[in-house]
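Heads up, the chain below is alone and in the form predicted alone; it's given as structure tokens.
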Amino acid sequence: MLRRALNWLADRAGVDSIRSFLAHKTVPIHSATIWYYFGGITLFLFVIQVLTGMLLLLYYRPTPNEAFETVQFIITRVQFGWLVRSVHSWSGNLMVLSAMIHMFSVFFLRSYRQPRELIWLSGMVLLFLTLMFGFSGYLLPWNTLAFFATKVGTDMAGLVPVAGSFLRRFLRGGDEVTGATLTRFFGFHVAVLPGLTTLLLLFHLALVQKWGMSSRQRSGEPVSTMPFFPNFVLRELIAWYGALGVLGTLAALFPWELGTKADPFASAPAGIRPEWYFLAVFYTLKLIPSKVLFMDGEVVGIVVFGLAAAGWMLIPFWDRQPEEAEQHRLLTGVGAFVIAYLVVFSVLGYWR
């Protein structure tokens, strides 16, 4: 009975297709393999985010009232609460991370050329929302350095011509941050955002598995590969296993703080920054002149980021000629410039 259940069971979920395509799918082999395995890590660092948030939802209720005095519930009275939320916030930053090395590393191997153009932008779009979910989660413990935080975020985002005072509007629910901004937040944070990242992902993954992955093999040249299955699966469940270990460390050793609970009618304090994924950009606007020309500083700094960033995400339709010495010496050079960028602004814009 057993046996005739288990083949029902196979015959109408179709796992013989499912052999079949493990059977015949393979992984290029090069030098630059391993930075394959970050796109599972983002993966994997999503659904543990998906997961602990769903037990932080247990308690958590996105109040003025009741915010922090929930998050604060779930530190000091939920049975391993503090450790809980401390992986949340530690797998947010660190899916960030991840999401970024994977993005650069598609870049320098140049996985985005043809036919793999929607790959790129739909991971894009992804890297996006990750951003997005950081900005929405570090309002929700309703504490002084993210109120203040998110105030200077949603101004910067009021910077944007045209467009910027409804989208400042927009994400604060009225004018100033209040409970409203909490709560459209909040909505954001657990039930938008996860929603359209899961279809995109969906997306995505769907065009990885009808494309396949890049090789660096020019063409016309044999291309050296493993089998996805169990090779490559073994590869990445060890990846995940170290970046479980590197998770599991840094929320036991360094629990994540709450602070004090914000006062909308307080003077912000001194040293607000960002997120460190934002850092770059809030300290390059403060460098910024006032004035530049007849216009506002810092409206001028907009515009140069925004159009950087759709210069980035359209790389596929503008490097579209065969690989040539020099031009691959200029798009490395634009992206390790890129990287030095982001990292020696971070660093000046979380010392000053």
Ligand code: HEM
Contents of the next structure:
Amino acid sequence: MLRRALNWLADRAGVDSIRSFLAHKTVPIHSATIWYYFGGITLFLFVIQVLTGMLLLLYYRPTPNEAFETVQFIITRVQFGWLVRSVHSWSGNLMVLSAMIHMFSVFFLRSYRQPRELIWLSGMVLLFLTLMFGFSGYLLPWNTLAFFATKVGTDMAGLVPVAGSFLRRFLRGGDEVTGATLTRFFGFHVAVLPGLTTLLLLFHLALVQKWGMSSRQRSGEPVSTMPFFPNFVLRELIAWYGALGVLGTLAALFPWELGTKADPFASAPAGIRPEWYFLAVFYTLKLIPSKVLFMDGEVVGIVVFGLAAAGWMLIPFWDRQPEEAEQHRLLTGVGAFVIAYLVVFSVLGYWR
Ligand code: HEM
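With the form predicted alone already on screen, would you show the form predicted together with this ligand?
Full complex below, order starting with the chain above.
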């Protein structure tokens, strides 16, 4: 009876076609195969964000009178509340880091080239959404650091030529950072961003399934592969297990702090700065003189960053050269320069 029911279910759900798809899917094996695990690790951390976020939602209330208090209640009165919140905060930061490692690894492996241009573009949007998860989530405890960092961040958005003032008003839900900003960021964090990210992720992964993982072998060279299931999946699970170990250790040994409740009428504490992933941009904008020719220095900075980001996003369309071309070495140099710039200016942004 049970066997017949299971067979009926397997037949209606098309399990056989999934089984045969998994049986035939392979993953290339080469010296850089290890980098294939970072897309999966980013996915794993996203799932942890959704699960721990749902738990936090049971107690959290997005108003200036209750946000700080409900987070305080979670970490002091709810059993393991402090750990769930610490895991959520650390996992959010590790997801940004992992998505960046994933991006640079597919960049240096040139996995963005034809026919994977759309995977790269969808990936870039996923990275932007991941950064926005961090930015919107940071304000939700309504503590002093987050309140003033959000002021800095939305001011930076306000520098965008033409659309800047609309963008700042849209993000803040008015001219200043107030309770309206908090409820708006809450809506972004628990509804808009999860919905967009899930849709884009399905698109991203469907394209990876369609084109398969890129291999580094020159055309015509034999490609050695391993079965996706169970070989790659089991290795991916070991990578997830490792990521869980790192996350658990950080969350338990360095519980995420809450700080003091935000007071919108107080003056900004000295040395306020945004989260680590915005530090390089923040510090660079501070270095630009207030006037560049007849233009506002910060606006020039934002425009240059915008153009650089657009150029980076369109790499699949201007890197059409074969593997051994001179341009390849140039691109590797560009990638190394971008990483060096991000690391050095983030460290300087943290210290200065
Ligand atoms: C939320 C963020 C992201 C998640 C969860 C994610 C997930 C994945 C997964 C699971 C894979 C297949 C395994 C692998 O190659 O690692 C993959 C492949 C890929 N991803 Fe992402 N990704 C994300 C962001 C990005 C970003 C930011 C980029 C680049 C800008 C990107 C570009 C690619 C490319 C080009 C591939 C194909 C790799 C190949 O064929 O070798 N992804 N992604």
